[in-house]
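Next comes just one chain, in structure tokens: the form predicted alone.
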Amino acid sequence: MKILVVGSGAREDAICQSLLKNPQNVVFCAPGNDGMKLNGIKTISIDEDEFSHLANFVEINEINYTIVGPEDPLVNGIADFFKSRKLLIFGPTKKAAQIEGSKSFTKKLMADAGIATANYQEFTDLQTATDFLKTEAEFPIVIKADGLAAGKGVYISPDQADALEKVSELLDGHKFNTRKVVIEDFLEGEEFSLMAFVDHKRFYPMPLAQDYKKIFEDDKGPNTGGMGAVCPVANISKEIEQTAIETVIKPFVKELYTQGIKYTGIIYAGLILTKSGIKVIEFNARFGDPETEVVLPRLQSDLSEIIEQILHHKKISEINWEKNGLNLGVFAVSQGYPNKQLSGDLGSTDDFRNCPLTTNFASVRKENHRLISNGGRLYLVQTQAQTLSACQNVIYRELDKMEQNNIFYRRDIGKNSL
């Protein structure tokens, strides 16, 4: 099959590498990045928001179907555009992608479906939000930008002063182009991620994963797009996993269909196990990042066939996953991320080619046989072993060997699985 993957990050690199496990597949990535080429991926210089150019490429090159990685093109309607051109695309429509594009839309869906989540209120007016924070709120409290914010629009405010500052940034300064905020109760517990392939009323869960969003060790500092991930999650039992499937994914998929939304693509549920049970932190409309980088390497079935069957609405009898050991992934990021990041030399392309670990590239560019940082999250290295300590030992040994400047990585990814 010929397959186009839309996106340019480590998640898209992981999707492409999974598709390439079938040697008969030809995989393109648009726009991709210079690092992906080291993994044998064909990159195409078309940006993810150039829907017409992408569709033209698909038609001219007789692509069988397209997979969309990032949330922005989904929320902006790439699936609708492709369908108007009668092109197969794996990803939800613009309406369906609101589960990620609008926190308030998703909160209402969860209420209709009877899915447990944090108590919340919505605000579009700064003064009203300020009054609430001064008179009714209990701290710590969670403040979320209603729209897309690349994983950075969620704040846990420890006190009133911090909360007032964050709300002002969002509703007065319109950070992330925010016009509405959701303020909700702070939930305590163990966080984990559950993704599923979805075909209208049918869904197929993936193994649980756990990502690490805070920039520093011991989960300190501001949120990032994700500093690493582990799959499966040792401290979440099979019983809890099954409960999450039955009480979150199943009713959510059913509610979408009941409300006339025929969802095709990936649903990602960010969950937390509290003292009062499982609650939803967020839903996303695509593969998680960095979870995908540790989940897909465990897939033993053919990803390209799974997606093809879903696009033709054929029931999948079985999806096989690796049952032994675990996969661990650690992101190398630019110093200063997620704020003002410093650029740096990441080493020669041969250094990466000779690395024994799987590398998923994100914000990198090539200059004279060397890779240079080109953003915040640069690349993720991933490996599989029987124990967490074995994974950590080999990953950190290889990262420490790299001669790079202005990079940073957490040294405790997977700590919750000890």
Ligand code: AMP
The other form holds:
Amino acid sequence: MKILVVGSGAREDAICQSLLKNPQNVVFCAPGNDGMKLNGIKTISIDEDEFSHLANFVEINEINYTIVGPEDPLVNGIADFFKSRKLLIFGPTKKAAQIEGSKSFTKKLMADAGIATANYQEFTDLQTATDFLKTEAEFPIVIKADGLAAGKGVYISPDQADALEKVSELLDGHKFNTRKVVIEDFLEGEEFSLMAFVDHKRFYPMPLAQDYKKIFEDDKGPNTGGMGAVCPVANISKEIEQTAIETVIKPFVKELYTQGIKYTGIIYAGLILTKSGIKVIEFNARFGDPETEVVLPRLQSDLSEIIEQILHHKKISEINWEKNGLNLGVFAVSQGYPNKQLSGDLGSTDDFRNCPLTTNFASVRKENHRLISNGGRLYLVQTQAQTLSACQNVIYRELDKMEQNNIFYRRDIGKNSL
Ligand code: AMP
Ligand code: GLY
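For comparison with the form predicted alone, kindly provide the form predicted together with the named molecule.
Up next: the whole complex, starting with the chain shown before.
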């Protein structure tokens, strides 16, 4: 099959590598990045928001179908556009992608489906939000910009003064173009991620994964796009996993269908196990990043066939996953990320080619046979082993060996699985 993957990060690298396990597949990534080329992935210099150029490429090259990695093109209607050109695409329509694009839309769906989530209120008016924070709110409290904010639109405010400042930035300063905020209860517990392939009414869950979101060890410092991930999640039991499928994914997929939203693609549930049970923190309309980098290497079935069957609405009898051991992935990021980041030389392309572990590239570019940092999250190194310490030993040995400047990585990814 000929497949186009849209996106440019480590998640898209992992999707392409999974598709390439079937030697008959020809895989293109648009726009991809220079690092992916070292993994044998054909990159195409068309940006993810150039829908008509992407569709032209698909038509000219007789691509069987397209998979969309990131949320922006989905929320901006890439699936609708491809459908209007009669092209097969794996990803939800603009309307369906609102499960990620609009927190208030998703909160309503959850309420309709009876899915547990933090109690919340919506505000479009600064004065009303201020009154709420001054009279009724309990702290800490969570303030979320309604809309896509590249993972940055969520604040956990420890007290009233901080909350008032954040709400003012969003509703008065319109940071992230915000017109509406969701203010919700602060939830405490172990977070985990559950993704599923979705074909309208049907869904096929993947194994659980856990994303380490904070920049520093021991989960300190600001949130990032993800500093590493593990799959499966040792500290969440099989029973809880099953409950999450039954009480979150199943009713959510059913509710979407009942409300006339025919969802095709991935549904990602960000969950938290609180003292009063599993609650939803967020839904995303795509593969998680960096969860995908540790989940897909455990897929034993053919990813290209799974997606093809879903696109033709054929029931899949079985999807097989590796049952033993675990997969661990650690992101190398630029010093200073997620704030002002420094750039640096990451080493020769041969250094990366000789790395015995899987590398998924993100913000890197090539200059004279060397890779140079080109953003915050640079590349993720991933491996599979029987124990966490075996995974960590090989990953950190490889990362420590690299002679690079201005890079940083957490040394405790997977710690909750001990
Ligand atoms: P989101 O963009 O909604 O996934 O939020 C980013 C991160 O903020 C989550 O992964 C949580 O760690 C944290 N967060 C979001 N909502 C809540 C909440 N209601 N209670 C506690 N932490 C939250
Ligand atoms: N790992 C969180 C996300 O993909 O949004």
